[in-house]
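The chain that follows stands alone, in the form predicted on its own, written as structure tokens.
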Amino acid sequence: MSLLSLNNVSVAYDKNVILKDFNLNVEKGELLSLLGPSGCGKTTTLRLIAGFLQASGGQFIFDGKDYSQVPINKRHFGFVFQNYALFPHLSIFENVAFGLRQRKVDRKEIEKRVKHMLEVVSLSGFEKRFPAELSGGQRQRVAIARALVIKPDLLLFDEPLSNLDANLRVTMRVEIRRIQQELGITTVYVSHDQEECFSISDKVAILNKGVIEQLDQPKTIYKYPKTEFVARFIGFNNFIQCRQREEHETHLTFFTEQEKFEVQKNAGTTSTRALKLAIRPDNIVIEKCRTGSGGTPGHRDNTLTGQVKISTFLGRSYQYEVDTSLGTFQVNREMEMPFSTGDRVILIFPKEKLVLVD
């Protein structure tokens, strides 16, 4: 049985419905991330779990008990805010100890637990400093220590790294994952950053307008998005709309008006009705049309001829916008001799890299 379950939960702000008949399950010890664009419902879901919001319908079950009407101060959850929410006039020790003092914990026990938690977040020796004397990453670790020191039943993160620079975000996400695994605490993490979520999560739920489009392990979502929304959100920028399909023992064949695409059967071809193919820019092979070929590869499957419309230098690679009979495709390729605008090229779509999306 799941530790946390939202069953047919609905939440609305005035007449604006954010979640309707929403369902989510989180297993004990799991780090589950809620990922999606602004307004998709991820922060609303987190605030509902924390107790900042009340649902207009449905049920919130935690550890086998109905928490739907349990007030926030009775939920014993740790919450790490986007802006740290530290008390500027209190020392680091007192900031971390704040929740324990509110719970009337013995003075010696407070000292023991605060020192231990500062060790866990690698801030031993910082007890007498104040928040203004720390870097952004250090303040975030203080916020994490304060949330963890009360030994919460559940840890909640609301975009905790969005105020940090890129390099510090990478360091801090490693720290968050280390701490979560070390303590084995069940965690719900909200972010709009795909790489951040995929790097630390056991599972990721991708939300769109209050609906979970896909919930799975990060590697599964990355390789095999189920819907066009998920595919676009995680970087599948190229789509081919087909008219019909045929199923064979080892592969599927898809047909457009004039082209044919063979797709290898795998976990990304489970949909029995999808007629749209998706592929990442990195997975399309681009070659120059050979002189004397008439600029066309003939009737080879999984290929399109096209013309380079835009060439952009990305540092390690070039990105090309290529016009074809099926529309414009985005292609990335590392090479010393780049294509130029106007070059005639052949695009090859490897059958093992194409996935189906609904």
Second form
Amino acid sequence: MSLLSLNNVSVAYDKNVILKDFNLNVEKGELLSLLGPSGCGKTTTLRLIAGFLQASGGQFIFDGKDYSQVPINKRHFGFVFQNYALFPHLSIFENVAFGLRQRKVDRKEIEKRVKHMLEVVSLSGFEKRFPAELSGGQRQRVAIARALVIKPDLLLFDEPLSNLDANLRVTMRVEIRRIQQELGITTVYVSHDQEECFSISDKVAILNKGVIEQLDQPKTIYKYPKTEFVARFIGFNNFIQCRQREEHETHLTFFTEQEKFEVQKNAGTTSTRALKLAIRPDNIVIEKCRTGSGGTPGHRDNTLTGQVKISTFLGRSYQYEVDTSLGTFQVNREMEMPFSTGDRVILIFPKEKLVLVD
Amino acid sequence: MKKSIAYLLMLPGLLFLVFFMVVPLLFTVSSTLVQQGHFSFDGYLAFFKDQYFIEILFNTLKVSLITTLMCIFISFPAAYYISKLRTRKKTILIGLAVFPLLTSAIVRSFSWMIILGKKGILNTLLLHLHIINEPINILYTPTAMIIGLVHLFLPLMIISLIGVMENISDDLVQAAESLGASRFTAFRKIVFPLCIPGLVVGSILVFVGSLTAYTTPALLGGKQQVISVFLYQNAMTLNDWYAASIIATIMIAITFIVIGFMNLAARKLNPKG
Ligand SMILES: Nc1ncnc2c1ncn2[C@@H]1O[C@H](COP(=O)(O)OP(=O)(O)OP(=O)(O)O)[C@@H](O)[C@H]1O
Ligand SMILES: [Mg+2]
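Same protein, different form: I have the form predicted on its own, so give me the form predicted in complex with the partner chain.
Next comes the full complex, and the chain you just saw is listed first.
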């Protein structure tokens, strides 16, 4: 059984419904990320779990008990806020010690645990400082230490790294993952940075307008997005809507009005009746059209002819927007021999790179 | 270069303050310390030996203290509520809270006379409701004076408190609660200490304001003497400018002592305020 289950919960601000019949299960010891665009309800979900918000319906089970009526201060969850929410009038030591003092832990023990936790986040020697006297990254580590020192049953992170610079972000996320695994604390992590989520999570849930579109291991999501939204979100910018499909032993065949695409069977194709294909801009092969303009080249499956509409220099590669009979496709290609606007090209869609999405 | 421009910009204000405040103040204070050409402290000693003056002094301090405390108690919940509101409603409520500041103290005192008088609105109402059988005496008592002063200075306290409370984010309270603190503990250990700077500023404004207020005590307090009225009588009625200067100096001293004391308390309660 899952450590935490949200069953059909609903949350609304006034009349504005944010989560409706929302379901989420988190297993003991795992780090699960909620990933999604701004305003999709990530923070709302996290606040609901923490108890800052009340659900208007459904069930909230934690460790086998109904938690929906348990007050915030009895939940024993650690929360790391997006803006850290350190107590500005208390020293770093007192900030970290706050939770222990509420639990009436004795003086010596508090001293020991706070010292140790500050060591873990590499902030020994900062005890006497005040939050205003720390850098963003240091504050963030204090916030983590403050949440961890109470040995919470569940750790909740709300975009803890969003205010840091790129380098520190990478260091800190490795750190967070290390501490989380070392202490084995079940964690729900919110972010809208894909790389961050994919790199530290056991599982990722992609949220769209208060609905989980897909919950899987990072690798699975990256390779086999299930829906168009997820596919788009993780960079599959090209879609082909088909009308019909045929199943074969090793592959599936899809038909549009005039074209035919073969898709190799894989983990992502087994359980769906979808008719939409998706592919990343990096995976489309682009070649110069050999026959002159006008005449159709010997038409093969998994190809489209088209004309370069826009060519953008991206540094390491070029990005082309190519107009075809099935719409505009985005293609990336390494530098050598760039095409120019107006060139006629052939797009090849390798059958092992096409995925099916709803 | 930049610095000299900064000083230049400060000059008009500085000159104004020096000539119209610092210099007269020095004259006032020094005049109280000289008697028949000699330095002397006798004027002050005489005052502090005078039972009547001591009584007035304590009365004034008592009234100011009660006014300040009342303002704190009334303002705190109101300010907390207003600070949690969103823009539109907040603007309206702050406007309403500040509105009394826009009317003169005299007008407000007369309003209270109409309300609190023997045949005033309050007595008429209570008599009609048979809550009392005879009109009660509120006007021309310390109570009336305190009511008037609280009304006069409430906006200052509310504004000071809203100023600090606005900057206390809900996250802090929620952080405290998620760390195991009850609502009350979160308030006591987080919200309240963070309000202290505003509380101190508000208290200083209200206390010093009450201490030096003239119109309201004079109109509502009746025979009840406070130090500012006493000062006025000495200067204008008795034409005893020496005594008036001494009273003024004592008032200034009290003001400084109060401010110093408040700041000390603030530092104790909120080291990072
Ligand atoms: N206090 C509030 N009152 C009313 N609506 C709110 C409130 N807080 C959030 N919302 C709305 O709820 C929706 C979800 O908000 P939420 O904060 O959960 O988004 P999010 O996924 O965390 O976004 P972000 O990545 O920008 O932090 C948004 O449309 C937002 O406008
Ligand atoms: Mg958010």
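In this text, rigid core is short for the largest set of C-alphas that superpose within 1.5 Å between two forms. Numbering follows the first chain given and starts at 1. These numbers come from a predicted model, not from an experiment.
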query: Threshold 2 Å Cα movement between these two forms for K265, core superposed; finding: no
query: Flag for H89, CA shift 2 Å or larger between these two forms after aligning core; finding: yes
